[in-house]
Amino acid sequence: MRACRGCVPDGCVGASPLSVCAVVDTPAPTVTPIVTIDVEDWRPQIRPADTERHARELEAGAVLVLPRLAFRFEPDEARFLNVRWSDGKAKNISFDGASIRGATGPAQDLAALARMIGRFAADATALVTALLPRYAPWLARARTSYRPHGAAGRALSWRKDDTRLHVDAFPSRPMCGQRILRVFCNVNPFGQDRVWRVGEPFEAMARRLLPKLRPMIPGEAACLSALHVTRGRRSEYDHMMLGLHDCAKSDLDYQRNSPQREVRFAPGTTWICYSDQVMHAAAAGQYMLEQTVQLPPDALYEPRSSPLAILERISGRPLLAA
């Protein structure tokens, strides 16, 4: 296995493409660092000094990238590729392990389908565990996405617009400290990338943002997990990260001026990142397929770079307090 590092060392829009084999060395990079890793199979052997270098710059907040691991559909699976297997009603194509969500057609079809995103989430998962092996007994595997609409394009509220950058924080879900791992393919058969904008770590959008918060309200979260606003009570560590992700969607001049480049990922490209840490946009792009896995902060190979360590550190407080 081969790895080639990097890292812009400043960014701004119009700023032209990242290429994904830039190599930078910058100790101290002004928007998301890229590595990409050279492997080609979904369980591939790595060396331990390797998995421990790939873990430190993914929790350190880099999107890495492999750019020759695709995913391989089987012969009677190219019929997927087209929106028209999506009932319109969500963005997403979902599966859990036992149904389907927001697909539309036969049975038998949907049946097919399913198995086609299950094998999808069997080679994520064994494909993180491989690359990140102390993670390994602490996955929790979320539901699997199949994306089958364009990035840009559909009618939304800031708050869902995912063109926009952002951190992802969920407003019904605390996540209390878990972490959201992601691994990303781009299967679109038409030869498009998958667009993405990155923008700046986590730690220097937190010191701008943070100040435009509100603070959480005595009371608040017990009151939301009375009404089932929220599944359980919302952490203070969960309103901040809430509040920065609708702080940044919101923020049109942050949208515009903030530190930030465009990374295109191009057809059989899989890439990883945390998506709680890593200020990123889809721009553009159509097919996809996403896993979803949470971790808690114990299984981090360097629980100081988590958003988690990092507000806390901000804020002068412990943010998981009942």
Ligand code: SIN
Second form
Amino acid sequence: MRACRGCVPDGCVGASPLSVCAVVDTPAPTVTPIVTIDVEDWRPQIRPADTERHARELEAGAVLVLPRLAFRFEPDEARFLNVRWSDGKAKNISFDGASIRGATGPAQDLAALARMIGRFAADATALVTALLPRYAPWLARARTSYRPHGAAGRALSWRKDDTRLHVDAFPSRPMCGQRILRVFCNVNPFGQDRVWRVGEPFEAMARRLLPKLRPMIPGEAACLSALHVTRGRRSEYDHMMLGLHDCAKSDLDYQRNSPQREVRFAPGTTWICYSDQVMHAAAAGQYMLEQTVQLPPDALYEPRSSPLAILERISGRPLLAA
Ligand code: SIN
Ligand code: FE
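The structure above corresponds to the form predicted alone; please give the structure of the form predicted in complex with the named molecule next.
Starting with the chain above, the whole complex follows.
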């Protein structure tokens, strides 16, 4: 049997029962590349040539992994590494700089928890600014999340089940081509890795799954907006991104048999990717911080590599028209 080229150099571990690597003969990467960066400061000094290289790697669909970049807790913050701070209803605890959601506890403790999440937001934003300075003028910071729940084993619908490979797309928040760049940090205090599966490149996934999507119905976007299902109008781009998200998650054959590899993020590791482009699934792990930043495709070195450009190329028409 041939070696699975997509799985070098770390190998295809396959902890999840769904982890099966496809063997293909093309020289192009068949799964998401992983690039390691040796940085241990949230405000690192990076040479301009390296900042461009890292941005281009991200834009080409890689995950950048910083294994020595840990979030530093204040002495009284270790207590927050406990699931009891979750209100049990929201998927995550989140903070937008003003209000905390999804958490429960005395007001004073919640204020301290919000300060901790706010510090991660500042660190993650500073990291993106230092590592990817071209993006800095364009960045729009979304809510910051703290995820105290185990990644697997929660009773969620298949659509919300992030243990299945998917690209990120928001049902209520049309992105209209804006990119979703995410910074994650494993803060597990018990030595437990965050385990991901990453999948095939965006274009390969889109070419495979787009034919299965239902077309947008005329008037659908206006209806969804009038009913306040969406904040603003859903573009055809957003319709396709949601369709790809749902189609991948609902297709168990795709989950089992599409090209994929396992990646383990040890505690104290930070990683960055365009989660609207990288096929990813969270197989295991508990306690993680996450910051989302949005930016327009014009901010990219290679706008042609964006999901919007790829989907427009495949479908042969603009996807942002009203
Ligand atoms: C996701 O964005 O799909 C979740 C990633 C994680 O929980 O590790
Ligand atoms: Fe996701």
